[in-house]
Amino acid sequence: MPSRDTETWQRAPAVPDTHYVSGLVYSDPEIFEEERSKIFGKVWALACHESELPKKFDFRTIDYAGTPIIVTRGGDGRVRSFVNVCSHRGAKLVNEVSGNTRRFICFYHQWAYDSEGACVGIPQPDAYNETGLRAEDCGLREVRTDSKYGLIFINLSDEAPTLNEFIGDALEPLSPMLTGTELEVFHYQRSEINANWKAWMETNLDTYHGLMHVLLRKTQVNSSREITLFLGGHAATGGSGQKYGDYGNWAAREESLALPGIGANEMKNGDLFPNFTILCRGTVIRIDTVTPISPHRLLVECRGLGVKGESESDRHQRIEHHNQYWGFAGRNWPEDAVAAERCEATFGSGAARHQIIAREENLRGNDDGMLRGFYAEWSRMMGRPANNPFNRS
């Protein structure tokens, strides 16, 4: 094939609109800010494990695309999220990642707030009498909540279908896994990485780039694998059978180890839109959410579950297991972070044009189906078509 002059590199892939995305989704500013309000601010986003509260009166923050969030088990022991800024003068108002408080105290002018939003405390009160100024009109701004199979939910948006909605059966393939056996988080990562945030999803979307791991082109066998689309660009795969031994000096997983409905050597996995993976592989599970920083800038935040009371051996090797793929000195994961930034390398300088998706198996083996689920739903929320975002000719 001959290469190519300005005019046929810039022209659009000989397949269907919806088999290709424009480097324009992954660089554009507008797009950017659009997919914030459009998409961050309307759908449901995992905020973290229950095990991450395990207490009344736990706390955790984090930083929800753009916005801070407080989440927190109350003194009845509901969950809830609140956003993290004081009512009073608007300063953020908990700094730390987590603890245990039955208040929350802005440092500024130490006003203070109770584990269920109400402000319960503002000194000097008197002097805002003239005014009108009470303290049960100054609560936190609460977010939404709610949680399924232990994973717990917020959405910023007042409106929005309830979790129930917005997720559907999605779900479902992997609650064996999730609700079989008591979970808790053992392993916690934040990686800050120089790519756009849909470079880094399109990781666990794409199981043609199995390729790329030469851990997974020597164990997995990728044609057994089976994708099931859902509404709402969720997707999910199965069936996929891992030869452990066929790498180095590693062994077959041990059955004892394996979580419920999932056999040890086998993997499972599932993808909430837009930024929500759980990986099941086998002995244990990870779990992905990735938030936008920057057009060229995202967060990822991994987490690794194993079973809550298991003895110090068990859990010695489940740790051994999830880090063979995902830990930092792992096999994959800094692949993958890598693959995410060379994209970046090209699609944010505009040195590429278009993304091809255009992988066609039945939904088995290597086909982009969950790929192209993903881009339909951000079209359809962007208002936008992920081919030709500015309908430019």
The other form holds:
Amino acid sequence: MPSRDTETWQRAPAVPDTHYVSGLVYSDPEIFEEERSKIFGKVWALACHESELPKKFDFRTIDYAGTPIIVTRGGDGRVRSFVNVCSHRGAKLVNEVSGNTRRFICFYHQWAYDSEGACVGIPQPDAYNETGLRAEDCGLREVRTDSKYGLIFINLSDEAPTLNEFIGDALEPLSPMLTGTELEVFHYQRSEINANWKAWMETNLDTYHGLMHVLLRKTQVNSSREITLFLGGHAATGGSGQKYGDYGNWAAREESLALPGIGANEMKNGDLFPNFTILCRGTVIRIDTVTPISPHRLLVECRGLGVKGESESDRHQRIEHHNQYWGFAGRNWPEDAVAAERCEATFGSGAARHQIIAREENLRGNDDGMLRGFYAEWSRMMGRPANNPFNRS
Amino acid sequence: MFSDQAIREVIYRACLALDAEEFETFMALCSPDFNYRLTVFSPEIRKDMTWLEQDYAGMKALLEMVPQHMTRPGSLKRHVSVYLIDRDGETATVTSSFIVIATDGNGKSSVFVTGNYYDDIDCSGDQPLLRSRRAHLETRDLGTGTHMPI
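Taking the form predicted alone as the starting point, write out the structure of the form predicted in complex with the partner chain.
Everything in the complex follows now, all chains and molecules, and the chain you saw is the first one.
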């Protein structure tokens, strides 16, 4: 096969328009800014798991696509979210990543807010009489918040469809695992990686890349995998068997530890557009969320979930199963990170022109259908085709 | 009983062996009942977490598989300061601090992780051996991570 010159290298791949992606979607700053408003400003995104806010007045803070957010459980038990900005001088209101408080008090001038976002304290208020500024007009900016299956989601848009409309049936294949027993987060880890956020998401959507992982080459039965696509760019996979005993000194997983609705040596995944993945490896669940920081940098947050109230030995075993893949020195996680950075090294510089997503296996095995579904939704929301976002000839 | 210097040396040699990815040398510094645990506290979920735990056989198997993996380019260098050596019979309990420097394929170095080692050293035999190690991380953002224990 001949190599290619400049013109043929830049030419679009000889596949349908829906089956390749322009490198510009990973690197162009205009596209990045549009993604933040047209996609991340409109979709429901995971903020945390219910178990992270077990008590009244518990709170978590997160950074979501450049917007600081407080998520808190009010005295009425309802979870609400607010932009983490004091109404007075715009300082970041809460700096801790978690805690419990009835009042959020700004460090700067001591303005205070309750767990429902109302401004309930302005020191030396008489000085505002002249201008008529009233505390009731200085509440926090509330962010839409809803939950499903113990997962708390937020949406920056006041006009977006409801959470249930957004998700549709996409999490149904995982509902037995998420609802059959009460879950809690036992593992939280965040990493910033030098790559575009979509490069990380692709490691969850691209089943073909299992060839990169020696662990998956040894243990994963891909031929039986079935892929289901949902409206909105969401997807699910199931039917993939795991032969854990074929790696190192590992053993097959005990069925007694299996989560409801799945075999201990089975795997089911679910992906919500644009940035959310659940991986259920029979006995343990990992949830990924990826957030854009810049065109060339992403934040990935990973949670491990086990059964609330389980025995110490069961939890120990579940953590081990989690860590085999996704812990420190986990066998898979660092390789996905390296893959994302290697793609950044070429798309970020413009050296790579296109990405091919043209595998067709009738939504089985290593079909690229999930990637195509993701980029179809990306194109719809952005109003730009992912294969040619600037409509250049 | 071994001298403090001999006890420090087993810790330093263990770091040099892991830096060089000389896995047999590292395992030869561990006792058969070796236990390794890497822990970190998450303020996000307000819990202590175990991110890696292995016994002797598990650590040996984990290390033996490393060459088959697509690991991060470059190298890791463990810089250790031994702070405390406390003795109880034939066991020495050692507290150290570590900084691990990652050097990428282009020779650029940066701090990868930092934390403390809490080691128990078995001093009952011909040489001091690592019986247990808890590596407690201060660092929680791992960047691209690693396949190697710290």
